[in-house]
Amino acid sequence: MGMTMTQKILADHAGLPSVKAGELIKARLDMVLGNDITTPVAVKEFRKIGMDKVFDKEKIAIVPDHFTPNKDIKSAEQVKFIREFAKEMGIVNYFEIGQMGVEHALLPEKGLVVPGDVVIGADSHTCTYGALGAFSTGIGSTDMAAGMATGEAWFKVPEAIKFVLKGKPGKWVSGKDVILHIIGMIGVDGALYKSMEFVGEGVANLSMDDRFAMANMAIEAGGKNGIFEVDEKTLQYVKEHSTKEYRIFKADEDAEYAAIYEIDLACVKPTVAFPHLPSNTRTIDNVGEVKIDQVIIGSCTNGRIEDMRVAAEILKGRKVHPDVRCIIIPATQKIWKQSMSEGLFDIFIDAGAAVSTPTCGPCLGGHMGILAKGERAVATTNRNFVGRMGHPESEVYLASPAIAAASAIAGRIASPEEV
């Protein structure tokens, strides 16, 4: 029997010829990856193992992206303990105000991952650079500090869904709507510690930043991970933010699969996933009328260049209605610098919305947008738990760039074309 492209790629790393769906491995790692919330508690466990060096200074990332800047004194304390400890290896890839990011669009940005690398991360995002064709899942801060001390990892290989796409998406119809269209198709479980592998010709129709957003939720299903099959988008990618050497694993023709979906990107429509899971989906003509307090543009799943030139679009020469609060976060310096160069923010600004620096911040209550009692907010973020945003009877509502500043114009959750 055949491989997935995930078995294959841990079969590589593995140095086994083959590997089967439930078999345990140990895997070298191409990368461990590290945030302000995770690596406190990973540096605990790597002194308490008695080591005191890192497997590779150039393996290893560490970004505080989720309560930075600093919002409070805790906060500062928890980042100052891993700069010390950044600095004390020797760890060439850490990257803080200035220089810093939402993690999950600056490890792809900055080329240190490729096709084919086995990333591990203490953030349950790490998916996302499954769009590159690389495995990478998120694990525990126990997992990272043996992790970074050995750079290997062990992991049950996962039984893997196929998807297959075809057709082209429809006007603003994103990656974001094509998998909240898949997680309220298969449910928060649907795929559960499984590999969602998505392939077909539709591949092609998608652009790198919809691949990210995509394989970012893949856990949002209960996957493992996500991973596209590498193509001519994939590699232009790589060729221009990467220097590192890659690898491309396509799966074998007789894979095994625990499932197969085939979806027409044509027939995806503007979703809306309503409080409090992932999987409550609505397309745009069926949410009814919904009106908000906030709206929030960003995060590791929608912060990209292309969602705030998809925002620009809709708010140049509108005005954010005067009930909502409209806060825009590019994910990464390069994405804010590009977006200002562009005039982006001019448009951001004179539409009345906020520009923030790059921050993980309201995605999970942190800063920067926090929800009071009764408060509903559409953001594009990834999750929309109780509480999630702020206070537990607030609401999420998670939606494309595109309906967010719709939304943020109508006071109400909308579609462009309303606005």
Second form
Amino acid sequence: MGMTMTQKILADHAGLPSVKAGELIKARLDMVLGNDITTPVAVKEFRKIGMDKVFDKEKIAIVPDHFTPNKDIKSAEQVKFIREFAKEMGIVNYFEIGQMGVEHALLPEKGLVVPGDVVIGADSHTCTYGALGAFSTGIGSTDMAAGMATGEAWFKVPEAIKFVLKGKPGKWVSGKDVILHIIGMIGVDGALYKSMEFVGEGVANLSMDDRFAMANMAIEAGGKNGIFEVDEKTLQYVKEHSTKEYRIFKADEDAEYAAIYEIDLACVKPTVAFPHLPSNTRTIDNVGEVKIDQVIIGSCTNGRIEDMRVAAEILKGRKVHPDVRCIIIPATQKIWKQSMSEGLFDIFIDAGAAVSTPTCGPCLGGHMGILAKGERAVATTNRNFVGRMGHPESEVYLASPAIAAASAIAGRIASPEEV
Amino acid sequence: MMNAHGKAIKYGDNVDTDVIIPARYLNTSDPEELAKYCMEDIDKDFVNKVCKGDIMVAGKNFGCGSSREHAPIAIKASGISCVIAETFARIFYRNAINIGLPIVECPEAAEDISDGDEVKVDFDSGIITNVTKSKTYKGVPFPRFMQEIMAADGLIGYIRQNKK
Ligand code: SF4
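So that was the form predicted alone. Now I'd like the form predicted together with its partner chain, please.
What follows is the entire complex, opening with the chain shown before.
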């Protein structure tokens, strides 16, 4: 029987001629990732194993991005702890403030992930790198510790759901809208334990930034990973960012899928996920009157350069509504610099928005824009669970940068066409 | 392997890691400290009512959301001996196994057990007994490989054993 894209990558890294869904395997790892929240726990576990070195200094990435620049003393202690560990182990890819960015925007940009890789990260949105045709998935701190020690991880081989994309998305429709549409359709556990494989001629009409945003939210449908077929755009991206050797895996013709969906990108409308689940979606024409207090444009989902450009296109020459705080956070230093040199910051600041140094910050209710009781935010992030951005009685509405920017101007959830 | 025995504390579907342990407490990884805030955003009373050995029961997709191992750690440190759910989110499932928090998937039990019922779980067979209602349900037992990890008290113990 044929294998899916994911199964082929896993079989290769397990050194097996083939694998099938449900099988437990051990696979070789090309990259092991951790952040300032998960790495301290992993380091403590790593010590318990009783090893004095990591399996490969080049194949571990540690990115303090959640509570950094350190928001309080405890956060500072956590980062100090992992910084010292990184030094002691000689970990090459430790990214300090000034170098760092939100991990899932940073790793592809630094060329640390290429097609065909197997990547685990102690962060659920590690699935982002599927945009590059890699198998990447979120794991916990103990897995990270074991990965750093052995260069291997155990996996249960997933089955897959195939999404055949066709057509071209409309003017204000981005990868974010497509993935919110899909999560709304299949639910937050619609892809539980499964791979989400994106194929079809429509893929060519999605930019790499669109694909990153989509793979990023595979976990929001319960998916183990999201993965795109490699095409010219992928290879162009890899050429520009990495010198690592890559490999292209394609699903077999006779691979079996748990389900197959066809999605016409031309029919997807701008979509917003209402509190408190990413699956609680409504298209923009059905949102009604929702007044807002804050807008966040950033995160590992939508803090990339195209996101900044779209926000600027809408905010240009306009003003943020007086009742709204609009906070814009480019995801990495490189994106920050590029936004600056393209003049986007002038547009943001003239519009009355604040621009922050790269951080996860408000995305997880860490710092840099926490919500008070009863407040509402439109965010380009990926989760709107209870209390995600602050007070348990605050609300987060997930949307694309275009909707977020338009909402910042309107003071309520709005489409770019309305402002 | 051991068994679990305690009273059920019940929740609904899609209990996410943000409510199990809110991010505002993630600037520490100390289990006892984390346990103090366990379930705070969904059930303020949880930390007062939980007794050592109690069993958490929930619906679909338990533990969805972030990969924070702090979530199963907080639940384990709060005294919960086992979580029964209709289904688990996959990272939570791995994390629970890797840190040695027993979890059992059983839709029937997840639905039928009421808050406060006295419940027993046999991890080897996956059999769940509801003492209060005099009923049994068949949960999914752990695959062998996972039993070995659990027997070694988690993945770290397992690797240490196999390193020699
Ligand atoms: S930006 Fe948000 S979702 Fe992404 S890694 Fe940071 S906290 Fe997680």
